[in-house]
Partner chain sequence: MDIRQELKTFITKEIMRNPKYPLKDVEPLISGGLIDSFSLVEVQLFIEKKFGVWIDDMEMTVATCNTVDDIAKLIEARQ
Amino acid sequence: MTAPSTTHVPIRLDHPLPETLNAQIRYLLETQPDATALYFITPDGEQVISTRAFFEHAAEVAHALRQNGIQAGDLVVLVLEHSLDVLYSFWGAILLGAVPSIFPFLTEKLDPDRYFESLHALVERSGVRLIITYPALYHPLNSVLVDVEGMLPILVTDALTPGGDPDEFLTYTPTAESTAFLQHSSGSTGLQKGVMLSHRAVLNQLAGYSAAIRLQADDVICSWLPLYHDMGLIAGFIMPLMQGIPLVLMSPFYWVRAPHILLHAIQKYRGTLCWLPNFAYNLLATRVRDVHLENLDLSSMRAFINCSEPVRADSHQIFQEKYAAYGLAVDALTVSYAMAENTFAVTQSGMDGPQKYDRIQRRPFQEQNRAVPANGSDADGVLVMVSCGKPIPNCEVRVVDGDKKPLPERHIGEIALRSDSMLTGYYHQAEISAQALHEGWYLTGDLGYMAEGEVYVTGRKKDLIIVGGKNIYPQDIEAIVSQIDGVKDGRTVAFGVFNDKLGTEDIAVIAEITQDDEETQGRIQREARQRIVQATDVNARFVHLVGPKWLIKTSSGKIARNANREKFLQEMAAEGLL
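Please give only the structure of this chain, in the form predicted in complex with its partner chain.
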């Protein structure tokens, strides 16, 4: 092991921070141009890219953007697959001081019309100045965006000039307060909220979070995460690149088809850190074939970090049991609570002591919003909560009641945070920005409690279904299904049902229908599933069609989501379909 003094990463709390990401690029090009920045893994093989080569490619994009009239501060949207193109384009915009934002790419499951519509809405609302995409998408995009006023060109990837020179752009220095890029809160229907992050906020996050995870120069980060989500963008892209440590990256589409490639990449490149949503632990524990596990060695891993959807103790357990035999360290499974509005991490667990699991009594939790430690004689049952750890440096967390007043330990309320890496605001949406902040505290909408300085997340204030780390609003699903011919207007309800086997939520939707012959049922079933996947890229597991007056309403005439959920679960359990 190398002495700690020589293995520090450059962006750290006990050193002056660079002013901007651009300044950090300059530093990296001066100090370690030949160091490997990226191992990019595709089904066709692997590419190894040095820091210098990486930013030369980015400079090509910067050059092309400038030729197309893009200036500092202009919003540039990237409609690109998870590829080198999107990586270079992102930094090309930053080199120029423009503001990049990554839009999820069109998949074979999404409805193209709907997809282009949401892109159109984004362009109109956010004043996008340019889109970078592939030649094949030029014409469809152009025809959708033709009516947008003041829209600058669509730049296609094959129009980039080879041999860009980063030095040409390195004289450019934005201010620390200027917006570095936009992250989008993940949602089902397009991108509603663009989170503006300044250079300073991002660098503060990198310094604070790097300290929390004890990041060192000899770390190697492995990731398959999508880049339009904070976990993939910050932990799985910007942090390693700016800290000058190698990133081993693969596409989520490749990974989902062959999950074992992540494990082999860790082994090959001696990976030390990897961020995963909870479902990935279940998938890797139960769905990797034995033939792909032969001679596997995960002993290089310092930490797997569970993030972006509710963390389950049993997911950790099955993962640990499966991979202990392959060198997984006992204390390697940790948790982070994170959100785009704080750039990324709010907390991190398990780095300076074992990961904590809090056993609490079920009844006070359900009836009094309190997390009372279990004492061994708990007839009503015990819940195991997984700690998200302590807040990272320069980030404060508190739990507040409905009047935004702080609550004592072990009382469940809304989680609020204050830090030096928070959003500047939501892009072109001053109103929502004002709503989310209260006296400098950002109200997260998440419910949870604090115990011994550690944060436990227990749920959401508003209904939200999180499927494999993707946020889906039940209202969106209900609206989609309501539009189907034969469904009674307004008589639908959607909610999440936790799937223990998969370690994530399933979508369930119930709809009252007017005719219940087999043919109509089949057609509505088919249409509901098709429309949901086309709009959200996520499947509905349960589509439950029922007769008139099945749905329970509240006294005020609203459809009661929880009561209907209970009724549905009982019916499904009775039929053995849960």
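Just the form predicted in complex with its partner chain so far, so send over the form predicted alone.
A lone chain is what you will see next.
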């Protein structure tokens, strides 16, 4: 591995921050042009790319964008696979001063009609000036966008001229408050809200979060995360590149087919940091065969960081039990609470001591919105909550009630944050932007509580199920049902259905099953109802079992709760069951 130049100083809170990402690119090219920026792993092998080579390829894209009339501030959408093409195109747009946004690429799991409808809506609503894609998608995209007012250029990857010179574009100087790029929230019908992030906000996040994770010059970041999500884009792409830290990157499609490749990449490149959504801990603990673990060494890892999904204590446990024998340190499992509206991280746990878990009483949690510590004599059940840690530097977090008034510790309410790395607003959506902020605080829509200065996230405000005055979190039900033999892991969704006769909500859960014979269905339904009532003290009215491809997913691959609820209600109404 080529070590970074000793003259390089990463972005740090105790040094003057660069004004823009462009200024940081200039600095990297001056101080460590020959250092390895990227190891890109594919089924065919690896490509090793230096800092200078990376931005030369990005300059090829910048040149082509300029040839197509793109100027500073223009929105450019990337319809590209997880590949070098999307990496270079993203930074090529930034070199020119354009605003890149990565659109999820069409896969076999996405409905093509819905996919192209979403792209059409984005182009119309957001004033997209150009799309970068592959030659094979040129004509399909052109036909879908034919009715868009004005001629929308579509730049195909094979039109790029080799031999770009980044120095040609480094004379461009955006302001610190210029929009650097857009991150989009995901939804069942495509990309919903474009989160505008300024150069200043991104650099503040990089400095603050680097301090929170104790980023070091000899760190190596390993990632398979998709780049249209904030965790993959910031932690698994922008941060290592801008900090001069080597990045080991692979496609999520390659990883999901062979999860052990991440572990072997960590060993080969002596990886130290890796961000994972919660499901990946279960997958790596249960789906990797022992034959793929021979001579594995994970002792280089400083932190696996659980992020982007509700964090489960049992997922940490089975992962630790699986990989302790391969050098995984007991204090290497940490958590971050993050969101695109804060660029990325809001909190970070476990870097200065053991990861914290909070054992609380179930009844006050459900009925009083309080997180009361449990003790050995509790008979009403115990819930184990996972700390997301303390706010990162220059970020404040508080929990508020329905009137947006701060709540005391261990009282559950909506999480609000204020920081120097927050969004400027939502792109071309001024009304929604105004609603998101209250006296300078961003209202996240997440529910949680604070305890000893640490943040505990309990669920989404809009997803909460209230049954007879008891608060039930759908994520808890989904985790319970997913553990039943015959239910496909990660293929459950729970929600509330209002019962007019009772004047309260009923619990409904949908689960994808691996076998559809009547005996198996009956067993799963009985076991699901039994486990749900044991864990929540509430009965589930509906346990609906479905086959493959019934469940609707978001563009980021998550189960779309609201869309599946609507589909379920339509089916039940058609059968006269509601």
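Remember, it's a predicted structure, so these values are computed and weren't measured experimentally. Positions refer to the first chain, counted from 1. We call the rigid core the largest set of C-alpha positions that still match within 1.5 Å between the two forms.
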item	value
Location of the hinge, rigid-body rearrangement between these two forms, from E321, K462, T171, G353	K462
Angle, in °, that the smaller rigid part sweeps relative to the larger one between these two forms	139
Angstrom displacement of the CA atom of A508 between these two forms, core fixed	7.4
For R531, CA displacement between these two forms after the core is overlaid, in Å	29.7
